[in-house]
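A lone chain, given as structure tokens: the form predicted alone.
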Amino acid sequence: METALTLHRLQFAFTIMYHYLFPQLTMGLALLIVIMKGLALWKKDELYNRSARFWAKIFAINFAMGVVTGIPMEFQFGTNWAKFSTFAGGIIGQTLAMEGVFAFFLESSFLGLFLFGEKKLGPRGHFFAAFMVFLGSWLSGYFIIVTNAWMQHPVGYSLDAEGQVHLTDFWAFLLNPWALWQYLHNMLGAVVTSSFVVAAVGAFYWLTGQHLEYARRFLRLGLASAAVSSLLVAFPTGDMQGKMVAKHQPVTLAAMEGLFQTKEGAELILIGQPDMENLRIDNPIHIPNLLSFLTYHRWKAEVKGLDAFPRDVWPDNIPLLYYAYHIMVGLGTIFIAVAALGMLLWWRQRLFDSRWYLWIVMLSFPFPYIANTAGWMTAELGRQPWLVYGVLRTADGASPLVSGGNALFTLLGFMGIYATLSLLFVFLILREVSHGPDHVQQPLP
């Protein structure tokens, strides 16, 4: 059973990590497309209109991939996690249904209007369609985040005599304080991804001498958006999300930070390697007292270490959690520096002459994907060994009748299918980028 549980977890981890490569770009890109359409209306600039149509095609390809890779995850609740679905389906099923009925249909319907209805809608109607695509994608993100937030910090529920969970306060569930900060942090992370992708395409066009007017617009918009969103990801949203973890999951905070002993004036570890045999951090580089200050706003505040909690509630894989968290934070810091440098060069009117910097921007676009993946790994590894924190253990939520062999077989099947989809996706994206914004067809009459 332990092997089967591990394979169930691996399968869901693989499918959801692969799936989230696509929504994070569409959710962020939806906002930037609205900005492009708004600039087109305000400045009466047709190049911004064409830019919006170009990025809408990139959006559509990612949207289709997100749909195809998202459907299997819904089925895995019934196939791999049947006991969890029986236990919590009455709660999480509501937001998952709302995501499909309200947000997904809203987004997909107006995406069709945006792609094919510009002439019929007119400039303002087309802007409205772009805004509704944005609204649908961000509503979709909220309903999914609420679902996850309840697993992280369950509220508004009760347990009956048979151990089944029931929703008692819908609004407490929907407005879970954990969800509010997690949502803002997640969506701004998606904006960081889209900003660096837009800027990277602009840098590529400029360095290769193609579509130069579009390159200017992509670089300016992408870097400005990256500068704002990368700062907001760190503060206040990242800071407040960290405080939620400290308040409701203190053992998770200790594991994330590599804090094995409870301390007053706890240091913030920048670099080091967890040693699980001796329960310490090897070769640490740290800043004294800073973890206490960041967590409780007092330099000498006590921060509970892992020694304050029973071993059976420690996260299952502390080294992986520690590294995922530090990768997320480290890359987030780099994004702020790269975007700030770009804004400085723009202000000094040297942005387009600094080819070395444009190479950095062009090659930087994969790293927000890595940072977002590491962020979700931090959230999900930190919640372990619980499926619903403090209520239902992961080991008690798996399907008892699905063997490890079945899970392994389907996992290999997903890997093969997704490898094929990856090749198709890369081909379609490269084709659109090579054609450029001027290749985008004019709206139908």
Given for the second form:
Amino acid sequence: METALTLHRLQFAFTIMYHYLFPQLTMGLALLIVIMKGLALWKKDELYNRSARFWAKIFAINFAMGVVTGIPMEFQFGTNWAKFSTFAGGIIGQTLAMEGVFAFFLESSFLGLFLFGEKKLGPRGHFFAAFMVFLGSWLSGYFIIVTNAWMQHPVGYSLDAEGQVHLTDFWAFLLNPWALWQYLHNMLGAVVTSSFVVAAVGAFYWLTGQHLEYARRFLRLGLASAAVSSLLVAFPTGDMQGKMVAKHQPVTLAAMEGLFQTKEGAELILIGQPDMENLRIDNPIHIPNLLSFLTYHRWKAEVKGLDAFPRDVWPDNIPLLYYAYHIMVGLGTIFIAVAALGMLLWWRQRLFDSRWYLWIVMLSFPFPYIANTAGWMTAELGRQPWLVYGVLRTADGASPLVSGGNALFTLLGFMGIYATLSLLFVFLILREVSHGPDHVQQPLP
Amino acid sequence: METFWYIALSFMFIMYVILDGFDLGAGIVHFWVGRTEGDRRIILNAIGPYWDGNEVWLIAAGGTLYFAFPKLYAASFSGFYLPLILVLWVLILRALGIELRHHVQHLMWKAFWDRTFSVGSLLLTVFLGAALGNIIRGVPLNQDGYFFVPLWTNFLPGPHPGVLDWFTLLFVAVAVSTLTVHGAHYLAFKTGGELQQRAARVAGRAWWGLTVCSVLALVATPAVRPGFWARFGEHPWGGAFVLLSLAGWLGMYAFNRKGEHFRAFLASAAFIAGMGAVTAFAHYPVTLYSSVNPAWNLTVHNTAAGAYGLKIGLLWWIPGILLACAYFAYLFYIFRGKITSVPEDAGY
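Form predicted alone done; form predicted together with its partner chain now:
The next block holds the full complex; its first chain is the one shown before.
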């Protein structure tokens, strides 16, 4: 049973991390495409329309990948986590069904119109279709975040005598305070990814001396939105998300920060290795009192360390949680620096002469993917050992009759299929990028 | 309240089979009707703007099942673990077949994805048929309300059956022949020229297969599931669904012969709706039979979510579904008309 549980967890972790590579681009890109379509209408600049068409192709490939890797997520709640589904389906099923009914129908219908209906709809109609695709994907994100937020911080429910949860307050569930900050933090993270991708393609074109007029537009739009989103993702949304964790999952905060002992004036650890045998951080580089200040706005405030909690509520993989969190925060800081440098160069009108900087931009696009993945690992590892925080343990949620062998078979199968998907994806994306924005530029019928 | 959600779910699953059914059917007859690369391009463009939205009906129905009858969702999804994961893999490959085909102008590339799409469509239809057969036959539910079925055992419907046995294979044949007819009708009304004529011929021939399989299934059902027709005796108005299937069955034949392809398509849709409704009506209030002990059957009552949740669900489900129907009507309106030729690098 122990191994089956590990395999169920690994399969879910693997499939959801792989899946989320695609929505984080499409959700952010949907916004940027709306901006491109808006600029085209406002400035009467046909090149923005052409840019939107180019990015729509990249969007469509990512969207298809997101759809096909997303369906397994809904299925796996039932196939691998049957006891959890029996327990909580009446609540989280609400938002999963709402996602289908409100977001997916909207998205799939208007994506068809957006990709195939430019001539039939006219410029304003096409802008509207782009906007509806954006709305659909951002709604979809909200429903998923509410689902996750209920598992992180359950609200609006009651437990009956048989240990079954029931929804008692729909609006409390839908407007979970945890969800609001998590949503903004997550969506801005998606915008960071897409901004760096757009800017990186622009940098590639500029550095190779092709499609220069597009390169300028991609770089300006990408870097400007990278600057705004990477700031907002840290402050206020990341900061508020951290305060939510401090308030509702204090043991998780202690594990994330690597704080083993309760302390007044706790230090913020920048780098160091958690040592689970001696329960301390080895080789730490830290800033005194900063953690207390960031959490409670007082330099000498007491922050609870792991020693304040019984061991059976400690997250079960503290080093991984600690590293994931520190990688996210570290990369987030680097994004702000890179984007700010770009703004500075742009302001001094040296952006397009600074080839060294454009090299950095071109090579930077994988890192937001890593940061977003690490952020989700922080959220999900931090919730352990609970599946629904404080209510249902992960060990009690798996399907009772699905054996470890079956789970291993399907996990390996998913790995094989997703490896194939990756090859196809990289091949198609590189092809679109090398064809460039002027390839197939007559609007489709 | 449970009854409302049972009807709502039956409605959503039937919508799914009608809508995704035509693109699955188009996939089954992809090589049969589409002889040249150009033909197959037309077929893919005929389903192009719709297939993804059609599939959303499955996702939305799954989500609704999850929230209204969480225990049923948990039991059936974990019990059908292997076939469902296989469905996922086939869904992934089939979708890629449709989406990736037009990206590269190379005959080998297109030939490969055409086959992926067609075989994937056939396999999904096989699973749909097997699912229907399993629901009617029952599964080895234990006293905790869980089960696990292997893909096959001895191919006999007994207390410990597999997903595939002679009875469920019969429903596989019903599903494949029905969606072949349905998909061919769709192509006949959506295309023109030789392609249209071929589609109509395919539909006409497959109709005989559908008739034979349906009659056999009709004979076999009371043998495997005694009392299947009992509720029709208690509530004769359920007979309306039987009449709907019959009308659809006759309509398919008559309209296809007369060359009224749109009406033939509506007739096959009516046939699917009728058959689905008959099954849902006959089963109520049972949602999943236990082949081990009838006391362990899952019903709408012992699997439903709390009363408050079910009531609040009405608040968003009704406007949501109306909106979805409106999007579909708009989509079909915008992309109305026949597709007779498609440039090589456009669309699908």
